[in-house]
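A lone chain, given as structure tokens: the form predicted alone.
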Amino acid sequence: MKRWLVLVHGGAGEIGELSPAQEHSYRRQLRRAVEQAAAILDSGGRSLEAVTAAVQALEECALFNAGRGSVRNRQGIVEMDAAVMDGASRRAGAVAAVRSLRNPVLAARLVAERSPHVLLVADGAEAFAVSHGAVRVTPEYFTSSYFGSAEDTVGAVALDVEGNLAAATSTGGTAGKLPGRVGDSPLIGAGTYADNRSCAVSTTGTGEHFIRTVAAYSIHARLLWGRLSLEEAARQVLQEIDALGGTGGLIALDAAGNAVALCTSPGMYRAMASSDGRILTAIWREEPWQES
């Protein structure tokens, strides 16, 4: 049987001390997300389906800054962004500044598969998604009242048994942001990228810095033309972001099945599942993967 692999992240940043119960909750939800993807990949499903399912699970659990748990802008309104990209075709779809969609990642996939476009925003994105079956929710659905400095994001990357890569990312953005602000998550090449020739990447952190460095595509370029390893490429990009004053992390897979989950911040919620049946999680930057 050919190997498959999936990684997810739940955002990077200043992770404070967690009680045992809180830590258990985070690890449980990360595990649930990779289990959703693993079920698809283990049955021979596509990597794009797997990353969509993983991110959808994280959007719905309310512990992370995406979907139900999205933070609010200066006006107290939720504005969410998401993107997906298929490494086989390089087809991509994204939505930005949507306010009432239950699952922005599903809307992003609709843009990729049901429209001739890559990025739709605000009311136009919502109308398009709803016209193709996306579910709308009321403002009361969103559980976060946070206006602080959170910059978390959720994302997933996967390699399926056919050797196809895919990536998906979703976020509520930066808490207290200016209305209409869009970060790196829905920008193809900045926060999300997948190409079977190189890698699949989903990022998290200070989005403006990931945009300015075209972070996800920069990893792809270092692999495809610079002939660097995945880890070398990822570390170089994070060093470049750090030099500009940014912080954050990323998960990435290459076409050979090599995986990285790196961050410059104190922590990054992350999990991994593979065709060998193991599920691993980690939270803090220097923490080794552990069975979960």
Given for the second form:
There are 2 protein chains.
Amino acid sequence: MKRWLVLVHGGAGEIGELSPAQEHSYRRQLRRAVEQAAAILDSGGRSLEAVTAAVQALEECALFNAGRGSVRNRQGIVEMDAAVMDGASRRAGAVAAVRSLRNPVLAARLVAERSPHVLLVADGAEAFAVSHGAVRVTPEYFTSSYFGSAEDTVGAVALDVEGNLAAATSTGGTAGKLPGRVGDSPLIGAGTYADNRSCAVSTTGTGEHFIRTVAAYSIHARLLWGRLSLEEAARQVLQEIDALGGTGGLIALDAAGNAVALCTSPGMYRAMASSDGRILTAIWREEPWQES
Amino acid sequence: MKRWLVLVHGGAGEIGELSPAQEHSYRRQLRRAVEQAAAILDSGGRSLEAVTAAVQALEECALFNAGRGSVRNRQGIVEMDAAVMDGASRRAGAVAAVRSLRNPVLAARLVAERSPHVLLVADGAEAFAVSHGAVRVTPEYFTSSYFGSAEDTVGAVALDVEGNLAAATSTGGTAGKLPGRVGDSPLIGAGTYADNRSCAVSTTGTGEHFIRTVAAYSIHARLLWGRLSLEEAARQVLQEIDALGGTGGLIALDAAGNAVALCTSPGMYRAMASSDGRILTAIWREEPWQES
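What would the structure be for the form predicted together with another copy of the chain, given that what you showed me was the form predicted alone?
Then the entire complex follows, led off by the chain already shown.
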């Protein structure tokens, strides 16, 4: 039986004190998301389907800053970004600054598969997605009254039994951002990248720094041309972001099935499932993976 | 006296037969744009100012697909994208899907210098730029009735006497594109990248392929980790784009003052000026630089 693997994250950030009940909620939702992906991978499904399903599950959950739980911009309005990338074909799709779509990650899939484009934004993105069946919601759907400074995001990376890598990322962006602001999540190479030759990456953090360092693709570059290990490459890019004054984290998988989940912030919600049957979660930066 | 150098492009594409008068017009406008940048660099000005001035000049000229001459989307509406990046600080700014700004490249500068963000899109980008003094125009300002399939773009890269690199790119995108479509030009690492450690790059072509290959940053990566020459790196990335079915070109400068202007399409409008006082132009793929 061939090996499969999936990692998800629910954002990196300060993560204040969590009550036992809160911590349990986060771990349960992370596990549910990764189980969605695991079910697909375990039955031989594609990594692209798996990452989409995991991110969709996190978008449906109000605990995370993506989809339903998205934070609000300076005008109090939710504007969401998402991207998907298939490492086999390097086909990619993304939407940004969309306000009324229930699942931005599904809209990103539609852009990848039903349009000649990679990135659609704002009203044009919504109109395209709705014309292809995407579900629209009213502003009341979004639960967040959150106006803080953290930038969470959700994402997933997966390796399927055929050896194909994929990545997906979705976010409500920075709370209090300017209207029309687009972060790294929907930008191929910045917040999301997948390439069967190297790795699949989804990032979270102070998005502008991840754009300026082209963070996700720079891991690919460090593997392909720098001959670094996945973990060395991931540490280097987080150091580079730190040197520019940024913070955050990332999940990444390489084609050999090595996995990393690293952050420079105090914590990053994360979970992992693999063909050995284990489901693991972690929240704090130095916390080892735990079965929970 | 220290060396400075600037390259501009006015888009790569099919470029049908040009009458002598047409060819003269294109060369004259390219020369004028590069002269704007040369005047800044020759008086000790910054490369970021030089690339902004060159791109602004090309945006003002109706011959090229950027600013005034921007092509129209599927609804007959102009939607423009632009980006700037400073290689010294790796600060960057960009706007996308803006409809009413006279000079998108100036709006990109405002995002870089007056906001905490890198990329603003659509109405939010316009509102931000106008609130910081950007000039708005009515739809009649745009001269193009063009609905073809070419994707031109304008761009500039420069090295100033202090050794700082910068890049800027501006475009009306693909004619007949979906509303809200964003190409590679405003995406840091795809169509625009500058880094004093390596190079400055501005691309033009079938934008989606340049996004999927993270084209501009991949030249940086091939220099920094692959130890390739600028020309080898540029050829490799254009080959990679060709292998995915794409076409186009790019201009790039490295920190040592090496310059390349390459395309896989039949032509790319381009010009160069340097501290040796020469101003050169070229249009066809294999055409040597000429003083004209």
